[in-house]
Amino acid sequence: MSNAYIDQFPAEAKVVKALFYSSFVALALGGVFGIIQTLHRTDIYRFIDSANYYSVLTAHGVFMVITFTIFFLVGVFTWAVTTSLDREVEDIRFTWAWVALMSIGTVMAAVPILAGLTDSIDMSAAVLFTFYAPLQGHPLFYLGLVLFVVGTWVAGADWFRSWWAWKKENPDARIPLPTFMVLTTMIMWYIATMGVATSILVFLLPWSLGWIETVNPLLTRTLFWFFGHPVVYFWLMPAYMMWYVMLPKFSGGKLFSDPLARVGFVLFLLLSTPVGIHHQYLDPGISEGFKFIAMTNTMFLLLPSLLTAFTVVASMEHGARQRGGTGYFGWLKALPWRDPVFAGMALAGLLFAAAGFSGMVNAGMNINYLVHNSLWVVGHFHLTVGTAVALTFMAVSYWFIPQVTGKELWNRSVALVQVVLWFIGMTFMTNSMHRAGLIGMPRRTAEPQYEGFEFETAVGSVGELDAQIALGGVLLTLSLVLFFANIIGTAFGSRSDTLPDNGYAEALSGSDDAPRVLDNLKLWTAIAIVLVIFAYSLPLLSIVDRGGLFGPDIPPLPVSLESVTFLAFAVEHVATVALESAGNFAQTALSGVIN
């Protein structure tokens, strides 16, 4: 007899299964809009209009990082809080209550993307993922996204209501290692998530309903910033989870040590947060100093960051030595290659190092003035959410969906098939576009090619480049599509009575050997907000003491073709008079050193 995840906890199991098969909708939605992209760009084969590209692109995004990953790591967190605590949520109408916020909020904030890609249906959200004025979207899509946070914050209440249950029934006990990740990430979610809030709820929703007439820019996008970066580790957070408490039970071995993990959450609690101006670098409402305090808060990122990847790596070392490996190296062959879980996570973790690298670019004040706005962003982020989250999210599926269905996986030869062709495709993908980005090449654009210029590159030539984009495409389009036959294959299966047992990997350093202090959760929340008050209170209150709070009169975008020939006339006019005036000025200076 089994005891899976569904065995144990049977009400919380189908919770946890409707979050995962949301997410694989997204994911698919997701993946079919980002190789329209992919050729559009590409210029390999288009057959949608490129005006039409920014809904894509909107789509593309949306239900690929927030979407797919948010409902995935909601249902990880529910399964994380429930095992390590032994316990049954507290009210499981709750939970399904939350579950539905989410649910009915991505489809309000969905309507008007996907309508913009037709005439028939006069609403549009052409956004992007950033979705910061001036482009102005469809009051649904606001509030579409209000009722997705709310959910969130919701399903948040739900695991600290089961943590405080616990904690009075075990008040000498230390937090469990997961459910102690679960609520470091969402006390960092509450905080990031306070300046999105304002921005839609204060200023682009009543925008867009026509309350007010305008709205300030820099402010809209400092507080989307303010979340737009945290949000990553929203997702990596619970990918770290993986890493942390499930990577060394597929490696055959333990954690190799529950204090550093703690240390590591904590840290990723106190630093997301203060560091969104480093997105803002060529901003110019926002002062040298303000960004440089927002580079060194983020340079201190990679101390978490480099904890992790060496607990991680010495935990899989235990691992395979465990199984017999041995030498400096030798070990490597040992760990269980042939598992697509293991290796779809260990795949997924290398590439994240290869983003480590190109994020210290991106952090870098001077440095990040070649590459910014530039593909090489992309290639950034593709690694990050792309690759790290999104990889170890399917590569764990395949141990997740047995365990809340009660079904043997379909097939787990094409299980590994699939996590190696995401890893290959991501490589070719991303390779391009950060050699790219080094040439000045845009991101956000459906046209990159410009009449009159060319792009020059060291190695190769644009059309390699291209080539490779669409190639990477292509491999992740395939990778999606051997996911989801394995994914529907084990959905339409049959009950299985040998399924591995529910748990995550032990430690070989505990909870015991961690200071008491990592567990008080008051003192970093606290914290946590003074560092956000300090990167933050002075930047923003120079924003509205230059631009105002509701700024200038700045028209919404999109705008008519009509208005935008206008604003070119306009601006050609007043160059004109300018370069005029300044002409006669100098003539008359000069005349007069001369004299």
The other form holds:
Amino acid sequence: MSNAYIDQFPAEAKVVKALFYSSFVALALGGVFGIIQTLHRTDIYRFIDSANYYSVLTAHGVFMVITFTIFFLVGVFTWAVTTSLDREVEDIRFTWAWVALMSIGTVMAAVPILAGLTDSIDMSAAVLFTFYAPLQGHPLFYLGLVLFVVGTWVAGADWFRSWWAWKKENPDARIPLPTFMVLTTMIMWYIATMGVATSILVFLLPWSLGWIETVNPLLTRTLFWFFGHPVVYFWLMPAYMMWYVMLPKFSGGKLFSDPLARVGFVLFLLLSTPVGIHHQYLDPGISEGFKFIAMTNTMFLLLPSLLTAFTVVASMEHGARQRGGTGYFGWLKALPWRDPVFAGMALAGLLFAAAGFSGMVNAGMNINYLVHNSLWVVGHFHLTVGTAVALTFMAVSYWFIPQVTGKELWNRSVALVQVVLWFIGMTFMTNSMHRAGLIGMPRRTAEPQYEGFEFETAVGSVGELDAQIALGGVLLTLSLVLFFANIIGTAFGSRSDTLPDNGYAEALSGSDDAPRVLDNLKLWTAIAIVLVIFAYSLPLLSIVDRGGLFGPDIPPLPVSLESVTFLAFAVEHVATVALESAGNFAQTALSGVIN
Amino acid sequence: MNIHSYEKLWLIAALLLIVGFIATITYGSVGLGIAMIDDSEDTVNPGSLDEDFGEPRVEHVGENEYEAYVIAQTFTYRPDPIEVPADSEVTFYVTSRDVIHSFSVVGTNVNTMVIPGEVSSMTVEFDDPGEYGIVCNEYCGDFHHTMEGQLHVVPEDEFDMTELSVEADDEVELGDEATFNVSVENGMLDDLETTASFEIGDETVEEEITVAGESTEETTFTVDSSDLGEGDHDWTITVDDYEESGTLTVVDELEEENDGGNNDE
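Can you now output the form predicted in complex with its partner chain? The one shown was the form predicted alone.
Up next: the whole complex, starting with the chain shown before.
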């Protein structure tokens, strides 16, 4: 009899499995749109109209960075809280309720995005992941996003419930590190999502339904980035958690320092949100002083990432030396490079270091002129969310999926090839995207060239850059195919009794070394809120003062037309009914599907 | 909390790196004078840009100093091309009539978001002549990928802001006089001394004109249609590199279809 997660927490394992599978469906869809888009934009193979490119791009962005990442991470967080507190969730029906809420939200947002690809349905949400007004998506899109975010809020409440209940029974114990990481990340998420919730509920949704005439484009844009930067840490924190608590284990050793891990997460909680204006360095209507503040905060946000780099490498070295590795660099050879879980995570970390460098350039306020909104930025975030996060998630899935299904991984060699292919594919794709950005190629456009001028490369050629991007895209698609083959193969396998035990890495320097104050979540929350108020109240007031709460008189530019008016009347009714029945219906439906 | 000595070293190095980055950025701002797009411009109403912002144009505002007022809208820039002289300092004022765009001069660090209601201003020095593409790098709708413009930095001695317009008779009755009203607009601050030349048939008339800075000078050429004779006569009026031309028809007797006079076709 094994002691895997499914043996310890059978009910929770079902939830986590459902969340992982949902995230993989999104990953598959996002991957399909990704390859269509890559081949179209590089003009290698086209079968869609360039005007439809933006629906494809919206779908790729939303499915990848909202659905895939967040469904996966709420699964990881559920595992982390239950495993590290060693207790079941307080009420499994409550847990299924937020799973349902998130699922319904996803479907609602997906419908208008996908409908945008066909002319026969008059619906579209080709407003991209950033949905900047006055471009206006279908109301269902905004409504879906709201439900999805509310679902994540309820999920956070679930984990806090677990922690409070545990604390009553263990009044003097330190918060176990994985739970500490979940809680700090969720506090950051609660603060961050206030921005997007205000933007959608107060402005964009009523506006898309025709209840208010206009919005202030700079205000909704600023509220988006209030959320838009911390959301990248919401994706990244679970990957960091895996590097801190799982990678040392797979390296054969222990986490180097528990206290420093806590310091890192506290710094992320404090600094993730008051930096969003660094996405708006080139926006008119925001003073240079506010941009400067966002720049310094951003630079200090490098600190926890640099600390993580040290701790992760030190933990790997510790593991390697336990495995008999010696020498200054010789220990690297002693690491388990043939283990897809380890190899994938280590390669993800390596590319994340490269991403750190391009990120430092982005953060450089006045250097940003050179790269803002160019393909450089796309290269940057394909290294961060596209590799550091996505590759870590895929690699760690090879450990998690057996844990939550109770089945042996279908094929470890295929898994190893898969993670290496992703690494190679991203290397081709992102180095060329960075270079293309430096010569001024914009992001988010359907065509590789313009009519009136040509992009000029110092080294290589535009054709070579496009070829590298396309080759990268093809390798990534191949990698995804192998990933799904493995997941499906595993799902159809039979129950195994020889699975490794559920668990995470111990620390060399444990939580006893960590000052008590690190666990004072109320204190960190208060400081985080104060920092956000400092960084945002004056800019927001100034934006409202300049442009008005509802902006100047600009007509919306809807990406879909007639059905909106009808929907305005229907939506209240439908939404109420949906919300009421959501809990029960989805719970039964989902548990039916999963069993 | 015990921190390993290597980790302490790393921590100090990391902090030094961060402070170093902030210092370089600050040097870029203060030392090199790379200003950020900011809130120094008043807001405008996208619905009434004609009053708030005026026509898209380039203005000469000082010695080697120019201002370019650019409107971005789905899916064009106006003016297009934007023409400025080399070795000059140009301040761009860019706004949007509809959604969020960008104004990004390819291959340079001239790059700004363009937000309806707000005006982005930035001052740029152009040392050498050259032709640049302008792209919109913020998604603005289905045909976003077609949104482009041109920035022409022309050699200083080839640059002017002269505009020539001619109002001329199309048709006159044999024996009447045909008039050609020429107006020469000088957008530069300095006086423009030039020659307007008028050619019709085998006749050429030249006139020296001086147009004061930022003003318009008018002159009139006349020709006696008896000298030309009945029929079509091509004419050309030239001022520097600008040319206007047309055809004058001399008829025996004008058809009087209504009271409109001789402007009717």
